[in-house]
Amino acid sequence: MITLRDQNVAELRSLLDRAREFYTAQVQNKKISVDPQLLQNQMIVQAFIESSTRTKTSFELAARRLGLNSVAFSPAQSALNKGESLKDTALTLKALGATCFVVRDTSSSTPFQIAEWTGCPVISAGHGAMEHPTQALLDALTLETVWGHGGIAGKTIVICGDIDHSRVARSQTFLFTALGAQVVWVGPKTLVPQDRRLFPKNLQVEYDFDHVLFDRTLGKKPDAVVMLRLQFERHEKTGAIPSVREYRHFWGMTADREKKLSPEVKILHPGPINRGVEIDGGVAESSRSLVELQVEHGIATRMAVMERAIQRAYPGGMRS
């Protein structure tokens, strides 16, 4: 779980589909039923050589929950330090028994590399500016929480904000449309990026945020608004942005543009929230806002994601 470019539709319901039922297990403080050979004599390897909040707790929580015996790796400690290779950090780790990676790293190869050293499966959990798989994937079934199964498809969905340095973004676009939405790409000129040639044929750029939200002439009004973080620390000696400021004017869910919304749209952010700036705090506590649910989601879909990782990789589960 590298990539959601090109995945099996039905692959992909079926990973949300056993997601929704950790969920509901969740919800509804029950256990659920997972093959115990197969987990067992798994080892899980957290390695999280970029800081993460969000992503690496609901992925440990996760794998507790799955009765997988998780290992954290922390790179500040490790003989990386030292100078020694990720290639050979990556099979010392393989050869104590790790059986699967969870990956999260500034490089966009960390992951591939990784899965082709050591042949264990890997999730990616972020990397460089590529993808972010379960992100996708939990934000999904967030919301099918809110619309209903297979609820998606039909739907516009509009992603705005720092697009060209958004491993969210690429995954949401993948799997919105491969579940039937239209997406919707806005933001400055200087962040959408300009080769889309990766991307689905029927993706729609814009760059007028407001001409998105309420000009009925562009097409079918928006029912959800993903804001994504503005990366600013890339930007502000750049001259990417004019401004901070000028970036919240223009591109930014304000209380104002959240006022004259439709009573119906919802409003995503995938986190860290930069409050202020491509949200207002208002905007993100308001009862269209599904960011907690989001983060709720985390956990199930991780836990999802993994033990599918696990069938597909053991299908007879490990040996003692």
Given for the second form:
Amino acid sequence: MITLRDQNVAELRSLLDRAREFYTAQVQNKKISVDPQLLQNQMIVQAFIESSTRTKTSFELAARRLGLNSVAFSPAQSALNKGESLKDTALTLKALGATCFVVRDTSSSTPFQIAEWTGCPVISAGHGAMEHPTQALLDALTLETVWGHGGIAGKTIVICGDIDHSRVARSQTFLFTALGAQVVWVGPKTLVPQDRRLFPKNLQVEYDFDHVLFDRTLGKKPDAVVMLRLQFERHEKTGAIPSVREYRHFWGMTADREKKLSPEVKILHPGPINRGVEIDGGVAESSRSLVELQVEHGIATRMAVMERAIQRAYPGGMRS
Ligand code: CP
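What would the structure be for the form predicted in complex with phosphoric acid mono(formamide)ester, rather than the form predicted alone?
Once more the chain from above appears, this time first in line as the rest of the complex follows.
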């Protein structure tokens, strides 16, 4: 589970359905049956080489709820600090019994390399600016909690802001399009990828946020708007935007813009949020905001993804 590009739609749908089962069980405080033989003798290594709050915590809780043996690998306290290579680190963890890796890194190549070196299933927890598949899956689950099963089909979903640096935007674009939505990117030209050959042919790209929200540029109002974090840490030079104030003026989901939106338009943000930059604090906490619900869906989604990755890699389970 490293990319959502060119995935089988029936497979994505079945993954979301399983995540829904886990979420319903979580809300009702019930246990859901998971094949114990499948999970026996598994050891999941959670390798968060780049920092994380939401994804890391929910993967750890998801592993715990599945009853998996899970080990947190802490790069800052590891021999990586003594110059050990990533390859030797991965092979060492495999020799210690790792059967599956959850990987987050600033480098887009890390999950692919770990998969190649170890032969183990690898789940991306966000790699570089490339993809963040479990975030997109939990966002789809969130939207379908509001719109109903299969409700993404036929909807118009706007993704706004720092798309160039957003792995979330890439995974969402592949997933939402596969599930039948019209995806629209909007943001400053300097932050919208100009090479879009890998993306769905029907992806729409706009540069004027107000036109997209209010002036029927799309031919209809959007059904949901995903606000992206301005990723200051990935802006190599500060030239991408003239100033934070100007960015907020043109591309921020300010309280003024939110007030003018139709009541049924939903607002999402994958977090962490720069309050008062890409979204005002009051908007993030408003009744149309799905931010909290997105986080709530993280555990169930990651349970479904880990279970599926293990099923695929070790059909029938691991022998001791
Ligand atoms: N959305 C997201 O990936 O947040 P974290 O960086 O806190 O995991």
